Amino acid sequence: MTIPDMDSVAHPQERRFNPYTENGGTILAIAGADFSVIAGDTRQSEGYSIQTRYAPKVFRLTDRAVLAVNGFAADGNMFVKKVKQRLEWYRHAHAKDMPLRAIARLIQTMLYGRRFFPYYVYNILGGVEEDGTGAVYSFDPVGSYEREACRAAGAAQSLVQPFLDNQIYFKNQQAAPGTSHPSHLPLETVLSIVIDSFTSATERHIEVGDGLEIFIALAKGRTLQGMESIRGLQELTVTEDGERLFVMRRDLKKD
């Protein structure tokens, strides 16, 4: 029989369990005058190990709302599942989809309700409001949120957000004499900014890469102007005569 070490018996021992981990990846969203663009890469990693090269971080909620989640992948997948369940209940009770602003409040209350053992995810909700304007809502893990024109989150946030501040908010840019910066950029320009953001982040950050999924939510009655030349564009719209939702996919570096 092994005699226990008396030092270990005499002193209290601490056991610690951390239920969270960080699974890398990056998400972003940009709101336009009558559209929103929500994007995320598909790499899921932990430390220096790639767990999978295709783990979607952007999810369709309705034809007018898209949710991007980033952080702890298990919490993110469970949270998206619960949000979709609540939206399904609303659809059955009211025979219509929940408006984007109400979805933002729903997500806030769901996150705040778990504030003592929170979902370790940073959420970005993008889509089209009832008045036809594009909107982006960003959330922290315990439910604090605000509406913004653009937001990035995840491993490469420190690389992507300053770029968006410069290109979308025109920070540190001075307009030419007699002109002013536009309040909203056209869709074609926004898509090129999104692709450039992830291409540059992939070059500089090991936790970003493999694939890129870009969701495009269009207001009711908006034409497809600026999308004619997009290859591999897939429509996800379910209802007719309303908002339209599209997704495009691109490859990123896999090393």
Second form
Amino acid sequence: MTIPDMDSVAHPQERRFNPYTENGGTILAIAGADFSVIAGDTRQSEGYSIQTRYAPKVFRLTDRAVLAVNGFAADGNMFVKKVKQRLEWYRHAHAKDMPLRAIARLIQTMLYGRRFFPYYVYNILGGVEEDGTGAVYSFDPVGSYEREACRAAGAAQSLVQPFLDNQIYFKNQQAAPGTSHPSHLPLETVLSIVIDSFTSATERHIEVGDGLEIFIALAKGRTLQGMESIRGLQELTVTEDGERLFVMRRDLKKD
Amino acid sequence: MDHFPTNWGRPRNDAFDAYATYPIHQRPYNGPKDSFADGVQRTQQPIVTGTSVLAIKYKDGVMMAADNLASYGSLARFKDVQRLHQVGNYTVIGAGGDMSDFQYIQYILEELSIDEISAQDGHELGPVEIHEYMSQLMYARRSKMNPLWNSLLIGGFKDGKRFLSYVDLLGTTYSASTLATGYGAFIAQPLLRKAVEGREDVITEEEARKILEDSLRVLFYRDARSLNKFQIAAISSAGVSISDSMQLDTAWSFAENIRGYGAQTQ
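Form predicted alone done, so how does the form predicted together with its partner chain look?
Every component of the complex follows; first up is the chain already shown.
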């Protein structure tokens, strides 16, 4: 029995409702030795139109976990709502906040549960692990995940990730003879890299711009060293557990 | 599993279904049946449609505008349709897209209001609650692949705070001080943003009305599915007021001077 080659056979066309759309924007997270930085631009667009100049894509889950969602905004916002719900149930059941690696695994199962009608979102979870180290976990729309030092996702991923590969992982770059590349970068350097990534992405990608929101998660006992000169820094910490969470906002070009 | 020893160790033929595994056997089912399941059709395209809805925040509250037309494709079928609807004492919802789905939404919101009023718990539905309810409803319908084919603007004023946001058939939501659906997003939004952005706390009711009317006029010039009969709703601390239908004046006399337009015959 020969199976016909489907590409050469004419089939009926149908105009169908498409349940997805793309809302643009870019997110980024970088893990430090005892902190984690998670950032996203605030523009939401559809096609060539800007829907709004301020639609947050990065959300506080707990004092040590921050989730950035990018792709289809309706799925992203609903997914964050559902994750927050699960974290609240965990909190009531176990009398403590969910550890970061457990939240990462939870996100995997929640995403895979919709394997056959996916949440069209690229998630990046950032924050502080139970052992006090900075962590970044990145996910694909159906739940494949990995812990990394840094990740960019969204419209300008192809512009930002290579920059990070060079500046964070020191790829294609040799240390001065007699020295070696630092294994962890200080907070001020990381913040500069984040801001430069977004200003550059805004220059060349139409879907990136308007505003930038940066969340900084600090491990227990870490001082505010490196953050003294940041203007407009706002603290979001709620618990007395020790980890602290801050947010800062900056403008990006509006064209 | 091949039960025939004479076939073991020999090349097998998968093209022959020896155990009649296909078509798949349907087990008998005697539970509750949905007799209409096979006949159900889901919304695939809007039929009777409304065009743009515009809205801005101003000094005292929020103002929203929409024309009175419901089109049947290219036919201007119903010219006295109210596309702005009051919900409770604090909110107005404006709809573009399929008008039958909007009528259903109005019915749902009416039922919701009745339930909330009869609860008598001292809480009243405000624009924030209406928006949250509509977002969940629209997203749930799209997730069942049976959307309510609308783009909605929800505007209101409650507890001293202005509220303005958008929900559509995909469950996409966003908020800004100026919003517009449909063609309005392309033609009116730039005008609204220029006039309003940064001045939300300064614009008076009169000026807000003028800004919306000017945008509606441009839309009437350029949107082929629009009408010059419209209504404006204003929501402030004084409550909700949806105006009577008004007429837009347009100026076409410039066409007389252009060869090929107007009454000229070259």
